[in-house]
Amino acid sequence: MTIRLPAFDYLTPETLEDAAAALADPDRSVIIVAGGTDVVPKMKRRQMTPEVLVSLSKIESLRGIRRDDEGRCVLGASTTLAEIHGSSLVPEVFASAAGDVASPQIRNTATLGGNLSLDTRCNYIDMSDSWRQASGYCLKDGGDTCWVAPRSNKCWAISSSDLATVALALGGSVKLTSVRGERMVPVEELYNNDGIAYSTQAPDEILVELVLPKDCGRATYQKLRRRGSIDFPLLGVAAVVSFDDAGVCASARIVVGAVASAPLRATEAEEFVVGRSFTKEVLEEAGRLATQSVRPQDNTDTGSRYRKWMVPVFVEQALRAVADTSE
């Protein structure tokens, strides 16, 4: 059966301005869209259905990857994660993660702005309306029950963005517009820990660029899911580590995603690693520290028990793959 996109009008503004606009419409329900490969299959399972789609398509300010006058990698919220993955001025992790998202099809057509944005994800939403319907609506879908824990007020829908994971561990910031002007935020503040409300950005703010610093220190990003293409996370965990003359940490920060609603700091890990060698036993209680904030769902692919048995695992496998290229 033919899944068709319900009716909307289609404005494609040559600035940023006139797109802030647009979205600032009172009247009507409006959403922006970059490459369109999250909202269009949104807006046919009827998870979303605005009266107007807002293309960023034609903001030629909005793409392209420079460095500052600091040093620091900026990197335009309409560019390719294509782009991103062929860039020399991307940091190397950020450049991999983002060639490690989705398909070659769709990473050419996929944005920066759409990963960073990527609406939360649950096995009781991502389905189409007529089986949305059937089954009873979740509490991200405008009912009264959330279906993964029912008991709970809260939605557990998970974060699936790759690149927030990594942009959130390399101390990254974006930028955003709107009617009302710009701010800067840092990414550790533009996620909640809420299936519904997973964004401190303003419907009306539009991202316009990520800003990652000169100087991030060792890093990698370790991925898990079932096939090596295609598939959202089931985990990922990215690590960013210094380490002085002797080897020994010097800072770390290490965030997990695709276990919670938004991607998660591992703080009382980074605090224990701090002064250490990289040892056997050192990687096991990271690995244990790591695991002990992280309450996966049953609400994707494979269970929240084997999720949650792979968050030490990841977080070794990281923080050995940071400390062996760190010799």
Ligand SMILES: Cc1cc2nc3c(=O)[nH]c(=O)nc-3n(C[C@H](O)[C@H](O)[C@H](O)COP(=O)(O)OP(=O)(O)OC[C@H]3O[C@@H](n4cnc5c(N)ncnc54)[C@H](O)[C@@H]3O)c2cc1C
Contents of the next structure:
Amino acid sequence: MTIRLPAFDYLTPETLEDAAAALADPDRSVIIVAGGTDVVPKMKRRQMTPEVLVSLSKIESLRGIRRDDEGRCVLGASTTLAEIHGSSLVPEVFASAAGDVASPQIRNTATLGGNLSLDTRCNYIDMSDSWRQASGYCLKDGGDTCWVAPRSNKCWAISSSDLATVALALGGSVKLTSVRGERMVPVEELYNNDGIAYSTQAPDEILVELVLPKDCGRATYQKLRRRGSIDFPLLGVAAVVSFDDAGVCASARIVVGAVASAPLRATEAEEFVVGRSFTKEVLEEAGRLATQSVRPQDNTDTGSRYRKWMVPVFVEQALRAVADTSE
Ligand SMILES: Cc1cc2nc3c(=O)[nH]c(=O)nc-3n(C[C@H](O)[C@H](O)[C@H](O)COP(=O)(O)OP(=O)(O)OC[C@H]3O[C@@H](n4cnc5c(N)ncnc54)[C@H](O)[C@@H]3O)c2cc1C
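Could you switch over to the form predicted together with the named molecule, since the one displayed so far is the form predicted on its own?
Now the complete complex, all chains and molecules, led by this one.
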């Protein structure tokens, strides 16, 4: 069965100012479309029914990757994931994670801004409208029950952006712009652990660029998914670690993605590993600590227990990967 798109107006502003003005329209529901790899399926399923789509495709200033005067990597929001994957200017861990998103066809179209602004996902909402109507609309869909956790008044839809997890671990910041002006926001403050209000970005704000620090330390991203050729993460662990000359951990940022409505820092595990060498026992304890605060739900491919079991495995795997590069 073909599912048709609902009717909408399509605007293609050529400047950021015009795009921001179009998004500030108080009389109509307006959203941004970049690559459309998430927006279009959602519109077909009637999860999004905007009256106006504002395409960023003609705004040249949103494209490209450069190093600024301080050596930081600045990535324009409309840069495609394929371009990021192929760029030598981008920290290796970020380029590699971009290459692990979806499939080659999607990466040729999908953008960084769309990835970092990705809506949360859940088995109960990523379905056709007729399916959702028949089973009863969930909390995120305007209903009054979360079908994942019916006694919860919170939506448990999952953050599934691979690059949000890595950008957070790297200590990145994003530039947002709207008719009210520009602001820089650390990626750490960009997300809420709430499946509905998952972003601190206002609906009329355009993500302009991501800035990644010059020195990232040793970094890795370990992604669990069913099919390596296309699937969303069931779990993603990013670790960015530095060591002193004696091989003792001097700093650590460990982020666990795709198990909550936002990528989460495993702060207890981070604090535990600093000042220690990465022995087998230390890695095991870090994995255990990182798992404590994580509560995956049964709202994606595979059961929640399996995903919870895999958290310590992937945290250990990530820490081993950054330790190994010192050899
Ligand atoms: C089969 C399939 C597999 C996928 N697998 C993965 C995966 O493994 N990992 C993963 O992370 N994602 C995955 N995705 C999701 C999606 O394709 C990517 O996240 C992609 O990067 C989204 O980018 P886009 O440009 O297509 O976004 P769009 O669909 O255009 O937009 C997505 C959202 O971001 C907003 N937006 C877009 N650009 C901006 C901007 N500059 N400023 C503010 N808001 C903006 C839009 O309004 C919309 O809400 C998958 C999708 C499909 C269909």
